[in-house]
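What follows is one chain in structure tokens, specifically the form predicted alone.
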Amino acid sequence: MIIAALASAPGKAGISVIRLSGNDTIKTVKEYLSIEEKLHEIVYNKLYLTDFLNEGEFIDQVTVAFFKEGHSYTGEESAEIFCHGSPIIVRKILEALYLEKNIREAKPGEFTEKRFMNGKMDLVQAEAVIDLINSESDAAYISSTEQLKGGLSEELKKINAMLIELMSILELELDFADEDLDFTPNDEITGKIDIAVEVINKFIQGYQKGRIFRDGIKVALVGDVNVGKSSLMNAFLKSDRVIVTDIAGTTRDVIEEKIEVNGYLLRIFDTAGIRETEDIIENEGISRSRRIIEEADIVLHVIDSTDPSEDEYAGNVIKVYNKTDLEDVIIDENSVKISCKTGSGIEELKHKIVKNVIDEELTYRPYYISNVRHLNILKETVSQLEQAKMSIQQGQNNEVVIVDMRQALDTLGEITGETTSMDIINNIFGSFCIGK
């Protein structure tokens, strides 16, 4: 069966992509277009100018390209059709193609499902396709095509040759295990586990970072009503977005948008002001605004310079002086004056956020996971991994031991998709677009 669909985005474009996947592709393609040559005759990778034609009625002049079995992105044969970019004229080439009874419309992700079935691409790498769709910063770029190209599976595959090792010597002195030989001493083994442990753990401790890549930064505006929070919001966006009056409340949701600092991504939360009151709608946004304080990177304590507060923020906070065009204060070295009136102090806060979370130049390590599902497979590894050496320490035999191991093994496969359930495979993909 023949897979087909629209590669590109969907909507007016200069081109659209339609890309075609499967057995006979070429064959079942040539029926609908101009070009003279007999199949044997095509020249993969090469583009041909055509037009395409459904039952000799014109559609379009398009450019086509064909893949050999291989050599294409699903590893199948395949072809890619770049038409104009209407509507209308993808809307007339899909009905004609699916008009064909070995030709139906591929699932969401089902391109990409098909380069990593067909040993194209391991799991992580799929993953980082849709991680590089929806990149917003160049963190998120950087991240992603790392991933994509492979960083992140050799570092696995590191740690995947060292629990090998480890099991090749248990299983070894299983087999001679009646034989009079000095075999490995219980404390090196587990002094071996240890040294697994701690390079998964970097991993794991990575998370954080790498999720700051993907995602960006979490920054929550906080503070007194009429501090100045929404006025700092619209100073970081330089529009007009949120609604800024002198009345009490007027902040009753929590409002988010992003912006991008040093190449990360800023996400930034203007919070309800926190105070007592028993308007019901606003405090439904100052029970919001919590729980936004507590999931933040960064806390921006926003301070009226006129009318300074004494509340204190817990975690990782940077006291902003709003308000200093009217009254100038001393500060410490993590305050920022600014004013919001002037656009004074405003650009340093924004790189100040960013050296508070990072502290470092915008550069990518291996061992920043940036997926959930990658950092619960690690602790779960780490997890049976601990239970290994906790048998060696209880002097169980080697076939218990083995069998930790083992264990701990197939769930860093997980991460790989060699040892992934098809459910979890069929979930992952499906959160992809149709056409990728």
Given for the second form:
There are 2 protein chains.
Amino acid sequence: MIIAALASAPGKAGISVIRLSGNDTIKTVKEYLSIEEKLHEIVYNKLYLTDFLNEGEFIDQVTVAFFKEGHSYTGEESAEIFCHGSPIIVRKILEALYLEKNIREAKPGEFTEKRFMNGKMDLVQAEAVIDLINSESDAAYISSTEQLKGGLSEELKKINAMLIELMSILELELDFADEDLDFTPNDEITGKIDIAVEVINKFIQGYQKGRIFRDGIKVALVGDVNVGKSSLMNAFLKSDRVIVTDIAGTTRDVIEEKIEVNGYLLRIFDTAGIRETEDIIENEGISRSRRIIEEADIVLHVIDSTDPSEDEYAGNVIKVYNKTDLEDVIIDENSVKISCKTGSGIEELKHKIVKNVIDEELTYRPYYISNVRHLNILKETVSQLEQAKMSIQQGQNNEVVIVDMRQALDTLGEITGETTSMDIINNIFGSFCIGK
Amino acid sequence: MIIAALASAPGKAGISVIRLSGNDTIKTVKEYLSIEEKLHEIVYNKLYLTDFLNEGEFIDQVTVAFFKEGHSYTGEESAEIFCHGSPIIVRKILEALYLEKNIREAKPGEFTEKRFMNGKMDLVQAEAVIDLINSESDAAYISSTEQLKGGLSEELKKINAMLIELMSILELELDFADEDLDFTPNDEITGKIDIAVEVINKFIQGYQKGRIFRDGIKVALVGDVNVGKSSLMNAFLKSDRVIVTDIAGTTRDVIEEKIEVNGYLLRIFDTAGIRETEDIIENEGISRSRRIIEEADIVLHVIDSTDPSEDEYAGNVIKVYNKTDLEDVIIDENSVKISCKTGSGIEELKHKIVKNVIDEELTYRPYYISNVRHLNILKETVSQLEQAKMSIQQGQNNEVVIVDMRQALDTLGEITGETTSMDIINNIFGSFCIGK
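Form predicted together with another copy of the chain, following the form predicted alone:
Full complex below, order starting with the chain above.
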């Protein structure tokens, strides 16, 4: 079966790209082209200028390239059609192709899934493809690019090798259990398990930073009504995307805006002012605000310098004294003086937010895992390794320990795709866009 | 100077396309590629797999194709870069390129403008490119494709040839004015002018249909409040995109929805119910409705069959009796019985709309001009030809008539671009998208 889909973004443009992959792609696509006769000997990776015809009827002048099995993105015989960036032409070409018995619409992520299935990348790299496409900051770009290039896969291979070495020691001892050999002492084996756990824990701890690289820093703007939260949001954006008025309770829903600081994405949530109110909709906003504050990486407690609040917020809080053009205040190191009106202190505040949560420099480390799936698998692996260690300490025989170790290895293999169930694989690729 | 821009639609996708054109494109782009050394001898139209680097720093794995001067879209040396469809990667690649002294961002339509300037297509064909990209129906697609293939240009050449033949007769007579030759009788010349005018008028009259091919049929839904105009809109769309309520005056603004019937685009405008009201916003809606009705190709006067209105609307009107599931009515040939509730009569109504305005068959003719610029130029040409005819009839000498004829020829040449001012050309390409 050949799969086909629009691979460029939908919409009106100069060029659109339609991608096909599967056995007999070339033979099948050729029949739609006015230069069919010239194609008795295909030059791969060459752009052919040709008319695309549907049952002899002209659809568009296009360029077409063919890719050889084993030398394409998917690993299968493939083709790409470059047509005018007109949605109606894309529709006409795809409709013409789907009329073929052996061509069907590609499912989301199916081209990359084929690439994974054909062993041209592992699951971690495939996940990096979608992260790369979705990346909205330099940090997200760096993290997904490194992962795509195989940085994380290499690290995982090292952990895998450590566990396999442990397995082979245990299996060797099992094979020669009846003979009079010098067995590796138990505490040497548990020591090796500890080292593996330590390495894995470094990745688990790296998740916090990896998540920030990929998804950005969640910033909650909180404070009493009318202290200037929406004005601060506007000052961040240097625009007027948020409605600011003098009426208390204007911001009834949670508004999210994004800016980039030092390459990091800052996701700023302007929350409803928290106060007693009879307004049901506003109350709903306040309860959403509470959730936002709980999930935030950092809370900006905005305070009116002319009428400072005594409220305290829990968690990672920066006190932001606004209106300092009207009233000066004395601050500590967890506070910043700003004026949304004059713009003073805004840049300093942006950098303080980043410094507070992550190194200000954009220094990526291979153990900054960013995917919660990877995090959970690594946690599970650690717990299974600890189970193995406990079995040794309880004096269980090697068969039992080997079963524990095998489990840990299988769990670890779920990250790169070696032991991942088809359900999970489908789930991963299902989150891709169509045509990738 | 090399121009560069994103040529595929902006957004997250599998693939994005960046296009460059201008002298030294290949030499300049090569320096960004990891396979630079392998490119000492370029194979044109070949897709090279390579890393794209910015000052040695990896940006993305891309494919790149180079096009030879004279054999590219623009006619200049060109390149296309196919990268991951990630907006941040597109930004990084373009930013890296724009740092070059000899690369700048392309202006809207500039690639096609170069194609026109380099004589690879005329202005009529260039205008068809943007119409093709914007086309939203089969009719619009057919009209722009035919124009792009040169159908209209061919017809205009024929008219041009007729005028040139007339010119040569007049000039010949002028050259031999003193000699004793048999001059072409005046009424033979005015006869030839009449024929030319007749041909041009066929195109002028074709505009009405050409416009409908390109822009669709404007349908205005009118009638008293609560007769079911919004319900009819929903029935057309077979969805619930328009808010329908029982409160009179819900539809306060003009809502436009589009459907395709027999390949034609129907642009349906749901107008505010026209009635006396104190509501200022609603009154504004009503005055917009009046404008819509004036501009509509067809007016659907929706009538509640259980309480039929006596109102009459001027223009091309179909009376649409709704709620015929509740009350049957007797209708004439300009009326249709429907029920939005049961869906009966809706398909019949759609086809009646098309039949009423244009041939139901999607039969395109080369004289269906669709561009108001072309219409105005042709009207001007006719008026100048009539001026020439009048000069002849007034017994003016040939010099005067030749001036009139020359004007008509120059005016006609503005359509295809031969005599078009740079202002108008810039205006035309300025309406294109960037990257085309």
